[in-house]
Amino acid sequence: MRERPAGKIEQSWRRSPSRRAALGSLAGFLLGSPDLFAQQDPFRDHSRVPGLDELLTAFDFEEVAYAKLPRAAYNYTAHGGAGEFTVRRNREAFQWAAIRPKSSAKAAVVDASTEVLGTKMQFPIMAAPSAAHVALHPSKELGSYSGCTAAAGTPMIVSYATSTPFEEIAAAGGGPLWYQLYPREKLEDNRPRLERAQAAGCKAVVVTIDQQAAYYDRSAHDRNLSSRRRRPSVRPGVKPQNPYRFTSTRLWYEWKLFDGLRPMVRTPLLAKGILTPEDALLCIEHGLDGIVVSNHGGRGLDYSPSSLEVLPEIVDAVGGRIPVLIDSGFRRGGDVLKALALGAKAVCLGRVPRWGLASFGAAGVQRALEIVQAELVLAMKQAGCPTLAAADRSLVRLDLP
């Protein structure tokens, strides 16, 4: 039997945008069904974003940040350099350090307060410098600062690559602020930023010296972190300064830099990115007031050691002459206690407050930091450490592979 041609009304109905939209909505509904597992990440459950009060560890904030952020923004925070060996090693190192509780000691009340280079803090925890908070939350660094201040006045180290001017952050008022500097080869080019930060009230200056990369390495590194294809920043027609196209802002650092910066800095001056006792001793020789043991969270040279595993030898070399801070890989209060027992004066958290900001803004930063602070207090109680002074090296057994 021959099919009857469709009438005008039926043809109009078949071509109707409303019909296509309805079918598209129905398809999306079916594909989003958890029973079909379509478009579901097999490693994570995105069926519902938990509320702030449901998050119990720093790792929970990472899950929420993953769900909320564009993939490029999440990747920039989460990933590291090259094959990410150092990213993994930073976390694995905590498995090599066992806490040996002092069962005979009692710590019903714990005092975790300390002071680092004139900055008083209720907990030996700081927010490490990290770039471009605008990619994480509309409140940007102001949200991070507000969250740090609410979390027992946690000191925040503001990144050189901040998306909010240091002066604007400082004007908001709150906890202590330090300033991080990526130095420029021409010494006087560093003065304006240093003067503005100090005029705004920064309590210390942290100079990062471990992020050295070549023209090609840097481009590949950024592309790996952001999932975006980036072209190297060399203008067409401009002849490179050398045949290997090393960028002028990298691969030039020399120790004499600190001899030149020292007169510009009226606050304590620290070097960030120390991984060897030899470099730690050179920091003292060049008049630095402190160091940060760091591998840049695994975002720099791959196959470098974890910060925790080199901490004891650096502490021994320094011999108490200057405070030793540390970052890279810290997520839990127990992680912090291990570093303190091995000689660190304070621990800087980088990814944890970033996950907090991406998850719930300033409230997320506050909650993420408070969780780590509470974990530290609990670990100190369980280990029999009523004060930070009681957390000495006998508390940790370090079994390196």
Ligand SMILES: Cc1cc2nc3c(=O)[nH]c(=O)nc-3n(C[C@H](O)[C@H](O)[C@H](O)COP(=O)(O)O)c2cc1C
The other form holds:
Amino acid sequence: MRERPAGKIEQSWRRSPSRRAALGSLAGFLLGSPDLFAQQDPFRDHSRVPGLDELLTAFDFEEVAYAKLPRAAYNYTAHGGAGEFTVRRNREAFQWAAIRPKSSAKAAVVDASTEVLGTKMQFPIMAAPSAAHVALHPSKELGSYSGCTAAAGTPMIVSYATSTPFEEIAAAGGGPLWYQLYPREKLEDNRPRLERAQAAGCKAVVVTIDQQAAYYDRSAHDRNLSSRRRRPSVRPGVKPQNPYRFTSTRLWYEWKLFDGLRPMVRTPLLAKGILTPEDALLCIEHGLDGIVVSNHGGRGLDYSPSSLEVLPEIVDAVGGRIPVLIDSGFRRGGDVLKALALGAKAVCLGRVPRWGLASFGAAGVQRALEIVQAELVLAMKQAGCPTLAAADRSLVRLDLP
Amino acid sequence: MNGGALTRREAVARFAALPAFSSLLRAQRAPQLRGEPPGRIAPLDELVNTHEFEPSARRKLASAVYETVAETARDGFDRITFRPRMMVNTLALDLTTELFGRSMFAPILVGPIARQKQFHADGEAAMAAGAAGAKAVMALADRSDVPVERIAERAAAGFWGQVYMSGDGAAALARVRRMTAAGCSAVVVTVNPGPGTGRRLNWGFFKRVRDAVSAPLILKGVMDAELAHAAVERGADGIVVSNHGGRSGAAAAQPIGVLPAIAGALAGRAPILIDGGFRRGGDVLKALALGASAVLVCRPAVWGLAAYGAAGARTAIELMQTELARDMAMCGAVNIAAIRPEHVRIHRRAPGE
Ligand SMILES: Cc1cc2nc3c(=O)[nH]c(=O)nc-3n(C[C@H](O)[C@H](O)[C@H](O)COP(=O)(O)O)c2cc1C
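I've shown you the form predicted alone. Could you give me the structure of the form predicted together with the ligand?
Up next: the whole complex, starting with the chain shown before.
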């Protein structure tokens, strides 16, 4: 399998973010004429957008999404924290883990199925929770869900910031649904949402605990170019919470939150955003049933480590007591196999299904997921792993920086 | 630095070409316009990080002047990642920094930069106003274009005075006395770093300054544990880990890279300050985790001053303060004392190495 560390667009952001792209779109916007606009944009001046059946890797969907979305919507999916070091590192990390095939014997048949906290899946791949699919495609989360379901019943984690109510998604019927919560400071304020999701049949609840004070240079630029120009950290009319000129509703986070949430949740309860063994152990101490090792796709603290590089030490600390899931930067089946070999039970994809949805709606989500699934099967065959149980740490040679 | 497909300059150039958008004219135009339209400088309130101040300054300054404040190598920061801790209540986030018995708003100072009228007509006076606006201490350079007494009037958050070791030191000592008389709250003696500095150093001058001032005395230009030790033994109250902004060559060691060894050697006997390549709040957080008490910021303040005057210097410092506060919250450090070595990991290789 050809390794492709980053897509063209990721490459184009290798150094610093965004003003230039933002200004490029400003120029095009002011011109207004589609003819001229096409000339402002290195991608849009192609005479056609490729068809779904021409896309061969998950990366290819990003380029179509880029061509189809308004720039701010594209940037919202693409961006990471501050200078996007962690976004880049999330991809580079896969170069530090090399797959060493078990033997020369290739596996003829592969079974990649697994079960995580009672949710059975044909592949150890889930759709990560991501906000506001309305910005990507008119079918919103319903398109994502039907795409996931069509792709071998891929479980979907519905975001707290969904643009379609959880009940409405669940009513469409299909694969397993989990629910992601951004916790509210007043404990009781969490109950109604948790109740609704559970009543509608969610199979697990994931509480996202990172991103207490994230900032995005790219969206700041997008805002600069809109009529609502403002400084990134100061919202008009909102009195800053602190002398450091920013506002956040998440600075109150504390571990004891989970002691309060636990009785409200009848399903397995996970925490998402763990990057140290110390915090993984605190999750166990506070009764969590699973964790997601994640740097939020590079959208939280910049210069966070890639999730892959900290996975082994976290898996060691957890010692098999609870399942460890992972996300951030996964684009290929080979990426998934590396994380599984290092001890993850499943991998969540955030941007991949978003690009799929933005490109071709539900069919795009389905195809993007199927590509990664097929790559995983191929990688397992080549590595000589007939089942996931055979993918242990000896399968990967790590050379962390 | 900017390796993107569509550079900002290209985009702006195309934007500037809008009035000429008849297809006829377009056909005649050179296929690619390069460079920002002459003199175009982004409005201050569009800038979202200090990196973006540099192009504005470049456009404002004569190239020979700009070269003295052009960006330096700073890949040392890329060898350090964070170990962010979750679920730490940071509602009481507090960047207040105690240094030499005084309280500062945040652990970020404006470093000593010589001859600031090169960058802006009001020179150090504007810089002092900018630093004061950001509640930051300003270190006034030995070779300044504005008398220290005028700085003292403007530096609401206080100022330090920097002096070079030179000659028999009588003139330098007179300058130190004038700065302390004007109210500077610390004296910084700068040495030019280099191998064996500790041995070559003019310790006689250092001793005379030590004897002459009661204010805290800080040796700047320390790049190894040996000199750090020597300075403290001879009565320095603190040191600044610094290689003078890397102006002695891009391949030179970077201060952030030598900080851990120096902090280990001093083991808390004297506060350590540091400068060199600090552009983001996260850079500052790394230095604090590795044992520094505060950071001096130079180029971003100069870029701000050059392009936007006092308001630019102030905004550059304020952006770094805000980033530091946010990054502390995301690392789970509620105040400066809570920042620990365990919040960072040092790597052998930078990305791509
Ligand atoms: C546009 C976007 C929106 C996101 N919204 C959420 C969200 O609402 N809740 C959440 O827990 N994570 C959210 N995430 C993070 C994802 O769940 C996941 O951690 C991340 O996208 C994984 O990295 P990847 O995009 O490289 O696969 C979002 C990510 C993106 C890209």
